[in-house]
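The chain below stands alone and is given in structure tokens; this is the form predicted together with its partner chain.
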Amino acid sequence: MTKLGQWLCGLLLLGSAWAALAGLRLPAPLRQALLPLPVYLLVAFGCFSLATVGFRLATFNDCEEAAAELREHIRAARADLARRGLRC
């Protein structure tokens, strides 16, 4: 089964569990907490994604010398190609 198929099956399982529980007669507070659960999980996943992006941005290891070296390579390659007549 493809990964997409697996994810869809998982979502289907969770969705039917939620729908089954929503059809029962639960006490009021539990029901109030259960019904928005899909939206809640979506927002929680969004928060997790945002935090991951932010954390990876903050802890990324810049390599200044490698960047300078790469810029020099690009400049040299451009000059070389221009000399050979390639317009860039």
Partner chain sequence: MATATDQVVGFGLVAFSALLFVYYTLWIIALPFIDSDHSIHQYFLPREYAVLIPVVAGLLLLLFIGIFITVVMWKNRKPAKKSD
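Having seen the form predicted together with its partner chain, can you show the form predicted on its own?
Next comes a single chain, given without company.
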């Protein structure tokens, strides 16, 4: 199962549980806490996503070999273009 499928299954499970609980006759304080729950979960998901992206950016590995290979390809392309009479 893909990651998207896992997230959609979890969202479906939480949504159906929320809908089932929202349909019940609950005391007022519990109902007031239950109704905005999807918004709270959406905000928590956004915070989790931002933290994950920030962590992955902070721990991003440099690929020196790939950078050197790319520089060599650029030099070869410039030399080929210069040989064909195009100025870079």
